[in-house]
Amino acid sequence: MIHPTPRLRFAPSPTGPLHLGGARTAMYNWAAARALGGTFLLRIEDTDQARSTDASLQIILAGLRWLGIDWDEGPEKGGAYGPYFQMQRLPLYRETADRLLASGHAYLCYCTPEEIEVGRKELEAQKVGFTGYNRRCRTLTDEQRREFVSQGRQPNVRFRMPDARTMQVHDLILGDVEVNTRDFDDWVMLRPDGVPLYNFACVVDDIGMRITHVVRGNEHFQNGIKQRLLFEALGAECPQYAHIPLILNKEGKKLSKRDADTNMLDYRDKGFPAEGIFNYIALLGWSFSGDRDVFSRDEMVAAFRIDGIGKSPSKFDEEKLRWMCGEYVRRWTPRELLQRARPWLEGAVPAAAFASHGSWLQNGVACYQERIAILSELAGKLGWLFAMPPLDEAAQKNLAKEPAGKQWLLAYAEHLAGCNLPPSWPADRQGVDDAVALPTRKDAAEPACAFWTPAAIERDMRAFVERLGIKFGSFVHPLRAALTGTDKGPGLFDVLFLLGKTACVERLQAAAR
């Protein structure tokens, strides 16, 4: 037997943004298609006309693109099996429904919502164990149908479920499962206006688009039973189903808006690296390897297998997500980090710093590369480079802690003023800036001023403190407070290196005053 080329799909409804669960479903289908050498298509299930919007569609497409999930067929791509919007496929649904009516696998239902509810309550009172539609229209006579039509009733089309058939179904994740059709309703396939419901449209489209595998949430398992029977009624081969477990919060409860952002683009706008988000979502139910969690998209494709997805629900952990994003931040060069973070830095960093002092600014960014997880965090950390911020409470305490602290700061300011050192930004640094890079970075350049490097600053400062006859630890706390306005931040010697002579002297004198 010649197996068909694998074809998988992601089929969102454009009624809201791309959320965490949807992104994972798309990712697993995409990865499986790439791993199997098949096709990944995007189908838009827009039959909920009251809630479907083009704005939601564009948000979904942007979210997929941001995550690096590309599709081979679908919106903006086209393909041989379109249209890829369900509302453009209505004639196909009508034609298929007529086939099923003719074969006896479907029937017309004229019941009103009120009649259906009455029938449901009657079954409930009888305690028969089934409380769905009572199937009253299954056996209508021609005369009864004519009476309903004369009343102006517009019928739904219902699928005729087998009465009590035991089914053994195989799921690529759940394994072999036994179900009985007596627990299922005769479900509505097509509304009177010709708009299909989910289970019906899904099967018609999967047949028309030659879908071979379907990876989706575990909440669709019951739908899968209905769909298997519909494939059978249409004489078509059913795709291989894989129903993936839910994503829960840290406490093991259903994930809510309080636990995670509901829009993938919110993560983008907050500065989360797309690679980190992709990597983390991939691990919500699937394991890359036993010895590492950080991997690339290409590595995921090479390792991905549908049957490798676990059966147990996974837990979303914001702390681990941030840790993983930080791992990617630390992999970039300072130049890459600055470029990626620039949209969040535009309002906090003077334009001239980007234009004329790129290497210096990269060094400032590099000081925080080990300390951040998301790009938006940088903007609030670099202000001290350009202007002395107000002293926070910890800085005020450090300045007041040592009675002789003011004299130490004035003495060190006088010491620096007498050194032949580069001035601070934004003064004209006479070409020094673009030649200087922190020597701890692999991509560092030779400093233009042999003394003004973090290592040289440390040696000189220790010698100065020794001459004063004080403890080094007692000196550095008021010094950091005077230069940055806080007790936190990058290494103290990097602070002096970045500020330069003029700014250091001015801030030390101001703090002493």
Given for the second form:
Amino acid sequence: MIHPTPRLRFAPSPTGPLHLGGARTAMYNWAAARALGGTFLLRIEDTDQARSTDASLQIILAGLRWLGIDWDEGPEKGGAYGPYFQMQRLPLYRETADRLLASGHAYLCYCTPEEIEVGRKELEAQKVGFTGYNRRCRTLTDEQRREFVSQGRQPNVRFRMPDARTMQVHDLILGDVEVNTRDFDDWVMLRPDGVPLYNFACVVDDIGMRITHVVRGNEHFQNGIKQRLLFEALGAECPQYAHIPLILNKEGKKLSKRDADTNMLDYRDKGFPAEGIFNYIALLGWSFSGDRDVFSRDEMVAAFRIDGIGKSPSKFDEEKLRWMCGEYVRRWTPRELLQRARPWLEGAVPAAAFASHGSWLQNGVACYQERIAILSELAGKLGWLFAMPPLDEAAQKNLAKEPAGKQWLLAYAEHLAGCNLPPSWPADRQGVDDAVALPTRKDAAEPACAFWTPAAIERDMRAFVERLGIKFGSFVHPLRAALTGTDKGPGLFDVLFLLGKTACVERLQAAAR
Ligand code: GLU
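Can you switch from the form predicted alone and show the form predicted in complex with glutamic acid (GLU) instead?
Starting with the chain above, the whole complex follows.
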């Protein structure tokens, strides 16, 4: 047998955004297609016309693009097996339904919703061995049929499920499973208006689009049974199914809006790195290798196998997601970090800060590189760099704690003012990278700071504090308060380095007043 080229699909309904579960399904199909050297396509299941919107579709596509999940066929791409929107494929469903009616695998059902409901209740009372639709229209006489037609009833097309057939099915994740068709209803395939229902459209399209493997949430396992029978009725080969377990929250309950963002674009807009989210989602049911959690898209593709997906539900853990995102933030160069963070910084920091390749600002954001997971977090942290913020409660306490604290700060301000650096440097906030190695002026009598670098500032500060005869620990708390208005933030020597001599002196004097 010639093995067909692997073809996998993601088949979202554009009735809402791309959420975590959908993103994972898309990713696993994508990774499998890439790993197998096959094709990954997008099919838009837009038959729920009341709830499908173009806005949702755009959000789904943008979410996929943001995660780096690209498709070979589908919206915006086209392809040889389109159209890729189900509402553009209605003639195909009608033709296929006619074939199934002719072969006896399907029948026309004229029952009204009220009759179906009455029948359902009767079935329940009788305990006949199946429930749901009472299958009245399976056995209509020609006369009954004519009567319904003359009443103007519009028929649904129903699939005739085999009576009490035991089926052994193989799922790439769940393994061998036995089911009995008695547990299934004769389900509606096509409505009178020609719009198909999910299971039917899905099979017609999986056949038409030559789908070979289907990875999807295991809420579709039962649908898979109906679909297998439909493939059989149509004489087509069924794709290999892989039903992935649910994603649960930390408490082991079904993931809800309260546990995670339901729209992938919310993660984007908050400044989570796409690579981090991608990497985290990949691990919700699959593992890369025993000792490594951080891997690239390419590494995932190289290692991915559908049957490597786990059988047990995965748990969404916000803390791990943040850790993962932080791992990516730390890998960037400061320049890259600034570039990526720029959309969140614009408006939050003065426009001039981006001048001169933003090198000063670059050093500013780099101070936080070890401390953040989300780029938007930067915006609220950098204010002290541009203007002295009001002292928060902790800073006020730190400033008041040592009775002589203000004297120390004044003395240090004086010391810094005498420090042998151009007094305004780096007032223009430019060229800090070059200025880092700014040497002491040769003619200086007693250089206080040989270099204005964090390390040199520290050495000099320690010597100063020793001369003062106080504890270093007692000195740094009021100092940080006076310079940044808070007790948190990046390393203190980085703070001084970034503020520059003039601003430091000014802030210390102001605090002492
Ligand atoms: N539109 C279906 C869903 O979003 C697709 C299921 C499938 O992959 O067959 O759940």
